[in-house]
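Shown next as structure tokens: one chain only, the form predicted on its own.
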Amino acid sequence: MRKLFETGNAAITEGAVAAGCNLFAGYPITPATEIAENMSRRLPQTGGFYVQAEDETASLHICIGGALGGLKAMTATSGPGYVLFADPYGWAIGSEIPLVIVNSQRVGPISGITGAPGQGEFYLSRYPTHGGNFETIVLAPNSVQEAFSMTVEAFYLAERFRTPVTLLADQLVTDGWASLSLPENETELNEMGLKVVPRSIHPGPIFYPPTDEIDVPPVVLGQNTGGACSDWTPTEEGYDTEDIEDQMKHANRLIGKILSHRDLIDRHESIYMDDDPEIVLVSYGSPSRVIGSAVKRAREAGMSVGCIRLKSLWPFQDKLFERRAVYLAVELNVDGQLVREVARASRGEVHFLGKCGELPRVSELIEAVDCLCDGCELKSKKWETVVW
């Protein structure tokens, strides 16, 4: 196992490459640019290829291009480029073309501020394309080794789905340095409980099943399979329809494809649980970090409080909200977007604290769960703090 000093950025070109990553296409972006720069020393040294795109639109297409023809493509971006993506965003979903897709979240709207974190494409991650019928597959890592481990998961469930899966990190993420363990053979990978699912082919002719079925390996054209491949409704041989009853067993697919299989999916991390706490603090990606520190602290002054933290987060995990209690989201965004998932799942009471562009302190944690504690109404801090 080899140990370094690295960022983000740095870890999930290595998770990519471990994976078997052999294509990369992107467009330069603050602060996903890194990835790029080290897939393109990386790729050509293990058989790949690098695509500089000319903007972050055809960047997905050449993925998706590439996938069609049999390789492993990832791409990467931020929130600006993210939201281009919703025309091959699509066709990958609808055509069941496996990739990755990482998006390292920069605080916003439009262009924000290119060196601040932000959590503002939650919702946009869930529905990243137009037409809805669909469901998608997200991870959240918290840390650069999290970036690496969470990349490889990343091509194992899309390949497994035959799907496009996000990497939804944020700046801190991405651009923070950390120390980094990488395997230097598959029984090391192994050891650290990842698996990588080289990619087949579909014998053909028929491009779906009509059903729940995973583990379909995925159209590649030019293969004299006879394979299609379309991103308009096909009928079940992958060919273009207005047919009503083919266009609901496509959707039906698409959402229960990934609906019935979701014990490969979901991931979270509960923290002081155990105990049935009466506060609960919900979060994902970097404030994750602040929150652990906050409950302990808080623990330790006696209040009952708990926390868990999303690995996964589409589909949104329902389950983990049937306890009633207070929950607290905490995010980095001052309108709310996990809130209201947990709102919508949740039988308690339910609060949210955001940020714009930097973590919370602890201290304003626990100042806010004590609150809660006593029952008292959260207030907002003009230009610092968004409670409610």
Partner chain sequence: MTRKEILISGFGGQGIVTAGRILGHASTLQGLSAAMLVSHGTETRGGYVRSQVVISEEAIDSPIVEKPNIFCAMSQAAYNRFFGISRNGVILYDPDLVKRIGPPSPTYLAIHAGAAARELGIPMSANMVMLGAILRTLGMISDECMKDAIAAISPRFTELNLMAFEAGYRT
Contents of the next structure:
Amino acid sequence: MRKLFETGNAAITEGAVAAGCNLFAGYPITPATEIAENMSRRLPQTGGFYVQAEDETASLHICIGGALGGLKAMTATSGPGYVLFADPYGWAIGSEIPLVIVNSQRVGPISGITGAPGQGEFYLSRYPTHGGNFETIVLAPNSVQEAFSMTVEAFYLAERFRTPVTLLADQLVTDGWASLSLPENETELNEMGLKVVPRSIHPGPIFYPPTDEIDVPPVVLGQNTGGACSDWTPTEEGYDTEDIEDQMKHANRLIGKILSHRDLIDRHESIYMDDDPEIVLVSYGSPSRVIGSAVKRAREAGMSVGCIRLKSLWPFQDKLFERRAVYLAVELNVDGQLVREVARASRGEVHFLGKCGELPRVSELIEAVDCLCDGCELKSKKWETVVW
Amino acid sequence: MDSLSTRYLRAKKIPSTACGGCGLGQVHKKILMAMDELALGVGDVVWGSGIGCAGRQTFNTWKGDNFAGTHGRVYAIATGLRLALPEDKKIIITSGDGDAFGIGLSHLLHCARRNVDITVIVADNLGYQSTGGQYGYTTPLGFVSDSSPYGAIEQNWIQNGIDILDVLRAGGATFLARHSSLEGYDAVKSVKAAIKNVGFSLIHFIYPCVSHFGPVSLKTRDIDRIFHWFKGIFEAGGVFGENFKSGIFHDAGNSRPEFASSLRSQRAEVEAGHLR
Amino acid sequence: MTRKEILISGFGGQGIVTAGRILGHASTLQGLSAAMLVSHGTETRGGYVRSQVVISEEAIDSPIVEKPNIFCAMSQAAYNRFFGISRNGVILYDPDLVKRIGPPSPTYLAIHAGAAARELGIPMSANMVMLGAILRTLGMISDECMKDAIAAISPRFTELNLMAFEAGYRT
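If the one shown is the form predicted on its own, what is the structure of the form predicted together with its partner chain?
The next block holds the full complex; its first chain is the one shown before.
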């Protein structure tokens, strides 16, 4: 195991290389540019290709093309580029192309502040394209080490589910430095609980089975299997169709394959949840780091508090919020995104603490928890209780 | 089904769903003739297509492997695919004028600049016909369409001394030609030369639309009259001017390094430790 | 609680980030956990570069330095901005660059980093002098790990940087 002190960007690069990534196409954008730079150095060393695309639309389409030819592809961007993925993201979902998309979120809207963290693409990562009738898989690291391991996991899930997977990071995770353990071979990788799935090739002719099954090899072109991949609704063999029954079968597969095997996707971390705390802080990504410190200090001060940190965001893990408690969602935005899902899933009292472009301080969080313990209203608004 | 179709095309896709009298079939056939003369087999070619009449009607007609991009993006997909395929595997793309010269022009130009080894057949029906007949980037100036009821006023890509093929040549394309679907063997020869160029090749193929362009823009449903008008575009007094000719426009075949092979060469240098 | 917070701040080109990287790398080699956030003030005049380093025997939750145990100030702008949150820690400053505010105190240590580096003929290594002084105050990391980290992060100038580091450690 190599011990390094590195950035999340470097960790993502090494995770991709460890997972067998051999194509990166990207377009420079702060704060994800360093991933592109690292890939441009690493991929030619490891038998891969680096392409600097003409725009983000092209980045992801080039990745799709490479994946269609059997390469393991990845791109990395930030919000302004992620939104340009709408077109190819849908293509990759519909045609079931395994690939990995990294989004290092920065504060928005629009170009926002390039070097400040944000969490504005929580919902965009659920609905990254038009048309509906699909589910997405989204993982969210909160540290440099996880940036490595979750990149490997993203490739793993992409292959098994035959779908694009988003790694939804933020500027602090990718630009931040930390101690990083890197496996030096596959045995060490496996010892970290990580696995690599090699690309397999669908032999045809049923490229789009009307079932929920996973581990279906994707279409790989150039193998003379008669493979067909398009933006149109496919028949089971990949012909374009306008038959509504084919559309229904296709949509049900895109949804069913993910929801029927979500035990492979769902991941979270609970801290101090065993003793039924009254207040539960909910977060993902960088804010969860500060929450970890705050919750420890709040408990030392006698407050009944615990926290849930989501490591996979989509499909959303409703079952984590079945317990009656007062939930406080903490996010790097002030419009509230995660909190809406928590409100929907918990059906209970839900509050929101949002920051724009910087992490909340430990003291700020303890103050908020203290306030909730006393039954006071937070200065920020109480989230509307949603009863479904 | 003729012998070429039997050999190269999927039975499920014949007959095509194109309108009766559409010229696209003739473009399609010329590509197959070129392949036949080059002795290419089904396994030697991966076929890509775009959106619109030309894309939709050709998708998955090829007996081998097929892909279709969203509107204008098939060139970027092909760029990635080129890296994954062996160098001797051909990528042929059939797309339309809106796809190539409008929504996808940036990707197309970047393919030319990178000299990606693909052959793009732009099957041009002089406007957006599959959506019902709106003017496009090759609709003659002044012509009426469903979205230019008073006549197309916007400068197009092929008239008044402006030529999209000049743009592509300046952008680095290594083989360019222009034909109409109504031509004979010369067009097949151009397709052959395009496929043989290990680099970016594009053929601008103009073909008659009898359902929208004819009735709306030429104001006739008479197929003979429509075909007669299309035959005249390369002749003296043609609508696009004197310099609008059929034939090879630019041939610098195999003169510039190809994109994927350049990347492979540099990678080999890195792997050998010559580059750090 | 072994968590130590170190804030190093100055202006661009002083090697503020390199100093933080070496400190983080050395901690990692030592078997400790380390984290660093780098930020740049956006002002053209009076801007600053800041490395927030956290070192701990346990996994690190918050990577934010809220109350530094050690604050190393290498510019007046940085000092003015951060000395307020550093009152309970040790403040290392270069008196050639920073005019101290407030009365003298045993927790304010003047480190003539720039002068020491110039004396050694390596004016660019003032950051390494400061790093030596930081380590002297911090403890936790062995000389060997520190030297390995310097060699790993600045392989081209290892010898010179080690000289500067040792000069700082001895002050």
